[in-house]
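Presented below, as structure tokens, is a lone chain in the form predicted alone.
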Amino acid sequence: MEFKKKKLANGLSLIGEVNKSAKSVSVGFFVKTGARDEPKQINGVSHFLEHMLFKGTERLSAFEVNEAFDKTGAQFNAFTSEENTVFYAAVLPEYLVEVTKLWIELMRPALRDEDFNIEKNVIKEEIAMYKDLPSFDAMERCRSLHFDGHPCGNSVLGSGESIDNLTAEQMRSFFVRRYAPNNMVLACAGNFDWDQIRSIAQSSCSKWQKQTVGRKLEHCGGSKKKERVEKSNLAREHICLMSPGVSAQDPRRFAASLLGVIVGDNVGSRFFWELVDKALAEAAAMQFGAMDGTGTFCSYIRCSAGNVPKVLDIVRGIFHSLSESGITDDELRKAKNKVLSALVIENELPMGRLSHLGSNWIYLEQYRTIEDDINAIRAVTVDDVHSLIGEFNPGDFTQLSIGPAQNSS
């Protein structure tokens, strides 16, 4: 594999990993904007914008955009998170130029009033749909409670009220500020001609105007608050726990991801053996999430209402034993094997490489090979994990539960 990079005069970063033995190629735009970058009154605008880009340009209608992707056989999509909006496609090499030009055109959408008004209802339906999913609702509420005023607690979807009040002009203004070339990365991975893609990007994107853009970075230690929400239509308890972790820029992120696997992987973790295998909880998982300048350990547990006290006692016991006794060599070895297997399998495809390529550049402005990450995971020691436990204490968490009324059966 051969890494290539180029920064245009307007600040747009072009990066590529050429793999001539690959049978496909992936291309995507990584925009460093998400819910944390939004003023409260227009919360949800980043996700709304993701939808609007597929509504077309001055030249293309929404139908024509879909048709243009469809005829190439591209596997394409987009997503918005608290921190990034990503647009991507995996294609056969012969269609890369066509799809890259299409993405470039879509990065300068029409944002028509009529499309905005229609899509507003689509977004509101999506918000309502996720509100009907208690697992999502619990995690969304817990994030807000944990970050407690920190911008990372902003909702990706926004609220019915913020979307209702959002105007097309506010969206256009936000777009100009955040979809600036100096806040974006165009990445490509797989079997492609770097010079060709670089030339297309230079000729098509150089006219984009640079903006003053930034993001306030501040670590969040978490509120440690505990709240419970009752919903009459529920029969089960949905519990989300969140505690602070290291950032995406911290080399200890590899040790943190391994700790998440040891505690909360869906097979063979402490949560699995103590809660799921014993039929006390239907689901119990913990994951580490690295973010820009901060990070979290997030647990989700689903169980019957009657089992809640026992489940929480066991969870507290698991976290206490981490602090008191740490982890074993065997646990770390198994966790490494799981993480390494997932990493290697994902990165065998250009689509997986695109994801790693773009996110590493967004957070680190650094190219990392698969071998770099493999070596970093293998280098983690038991003492490294113990040091993390000592500093961040995952047992000192924010808790948000959603469940049936306490007096219900």
Second form
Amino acid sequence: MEFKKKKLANGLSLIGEVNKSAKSVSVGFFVKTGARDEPKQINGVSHFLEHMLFKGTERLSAFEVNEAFDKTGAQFNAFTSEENTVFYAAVLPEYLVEVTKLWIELMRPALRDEDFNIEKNVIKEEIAMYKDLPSFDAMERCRSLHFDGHPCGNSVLGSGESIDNLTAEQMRSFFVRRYAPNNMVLACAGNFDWDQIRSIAQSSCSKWQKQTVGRKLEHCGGSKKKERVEKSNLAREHICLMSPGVSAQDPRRFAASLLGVIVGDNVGSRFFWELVDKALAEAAAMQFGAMDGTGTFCSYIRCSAGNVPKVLDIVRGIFHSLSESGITDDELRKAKNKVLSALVIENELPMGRLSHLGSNWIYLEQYRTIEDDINAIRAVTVDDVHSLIGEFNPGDFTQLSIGPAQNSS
Amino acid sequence: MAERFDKHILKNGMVVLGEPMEAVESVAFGFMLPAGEALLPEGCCGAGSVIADWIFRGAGDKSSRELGDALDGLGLHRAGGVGSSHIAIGAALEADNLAQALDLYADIILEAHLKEDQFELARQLAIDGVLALDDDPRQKVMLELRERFYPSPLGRSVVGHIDELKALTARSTRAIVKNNFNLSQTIFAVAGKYDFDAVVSILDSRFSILDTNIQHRASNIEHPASSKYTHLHNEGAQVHIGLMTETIKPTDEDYYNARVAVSVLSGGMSARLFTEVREKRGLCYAIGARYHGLKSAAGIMCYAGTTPEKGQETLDVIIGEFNRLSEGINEEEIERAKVGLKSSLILQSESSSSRAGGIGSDYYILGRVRSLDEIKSKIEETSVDSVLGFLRNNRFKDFTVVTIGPKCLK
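Can you now output the form predicted together with the partner chain? The one shown was the form predicted alone.
After this comes the whole thing, all chains and molecules, with the earlier chain placed first.
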């Protein structure tokens, strides 16, 4: 594997990891923009823009864009989070040039009114779809309650109301501010020729205008509020817990992700043995989520309404024993093995490599090999995890549950 | 370099398959146990998911906790699930730990403790899984659809039915394990980095026992009741539409024509359903169709989710697109469909888990493993004429439709 990088004069970062033994190659744009960068009245605009980029350019209609991708057999898509919008494609090496040129072209979209109006319906359908997924609904509401006014609590999709009120003009002006070359990374991983991709990017992207971009970074300790929402059509209780964690830039992120696995991996964790194995909850998981300048531990638990008091007692007990007695050597060893093998498996696919490569650049402007991450995970000690538990006290959480009306169960 | 496949048959008939992959450090393996829902006795719907949990609750000389810890200690990522024909159990892991993992899985398959107290917990989780489906209408609509589309028992819910789960006992479920964990009908597949001789030697030493007391059950295949439209009420935000229509089986000579046809309908974002339903009309966010094949029956399965007032138009446009397919397809559409199918085949071939799954199911359905080159050239051979010929000879007759949501459709 060979790492390559180049920064254009307008600030666009080009990075690549060449692996000649791969059968495929992945390419993507990582744009440092998401819900946390949105003023309240246009909440949802980053995600809407992600959709609009597929609607074409001055030269291409939406159908022609889809057709151009499909001609190459690319597996392509995009997603928007609280802080990043990522466009990616996995292709056979012979189609890489075509697909890279296409992505570059799409990064300067037409953003036409008529496409905007049709896509508004699709976005509203997506909002409705997630309303019918209570696990997602609970997590989104919990995030908003936890961040309590901090921009990381903004909804990625926006609300029916903010989307209704959004204008194409507002979107276009947000686009200019955020899709600036100095706020974007073009990354490539797998079997490809770096010089060729670099020269294509250089000749096509150099005219993009640099902008003044920024993001206010503030750590958030979380509101620790507790709320419950009733929905008459639900059968189960969906509980989300959130507490603060370290940021994506913090070297302790490896210890934090191991703590997440020890407490809440879907098998073999403390949640698993205490809640799922005993059939008190059918799902119970905790994950560490690193973000720009802040981070969270987020748990999702699903159980019957009748089991809620018992389940929450056990959860409190698990966190209490973490604070009192900590973790064991054996727990840490097993968690490391799981995380390490997941890392190896994930990175065998160019798509997995692309996502590591891009996010390391977005957050750290740093190239990290798989071995760097493997060594960082191996180096975590029980004391490292204990000091995280001491500092962040994951048992002191914000709690949001959604479930059936209480008198009906 | 040409692909290589490894194959060995143990004395008791258990098939061992392998596909070495040069560029990986991982290995994935899976056991396909002939205990899928369609092979279980009447009145036991959901027993598969109870069994898939119960067998991990203690095996060989290890308690449930010790077994879980041993699997975790190998850094193993469990995979599998219950299907119509098999319970699949397996994992992906770093290659060095394969031998130890196989030994643990041999315990799980051959020497599961199957204790009464653990049975109650496994059954409770299965019941909870069924109850939780009410909060996941998208998944539920597809399970209900399969059940109504396929002749019984092929479409039986892999999650289960509450009343039948409640009627299960440790004793009756133990009998199912005994009857259905039939090694002569079991397929083992491994892909990635492994030493085939070493794998065979472990499996040979652990699994080369002759089955006794196996009762081969021939299922009576019954066609489902004639009702073609079912609505299940739920006060959710969307109406979730599942639709399925019969098509040719994976063993049919027209299989690749069928796959290309489905890809024209819903392969990529320029395919017809996405273009007509989402791009032109803005009716849905999620819309897609795929080929769904069992060994003895197959269908084209479609899902769409939309707000209630758009439900009828969405269904009408979808059915219109299915029916319009045989009227004509242009060269470019066929080319895009073929490139899409070929490229997804190659992209998937880089993952050890998807290769292990692929060679196992090929062997079960076709009795042999297809090479990537064979599949590629079969896709290549299709043309506008062959796909249209297939569509015209196999017109979509009936559509089984299930909706879940606040409003029923016509």
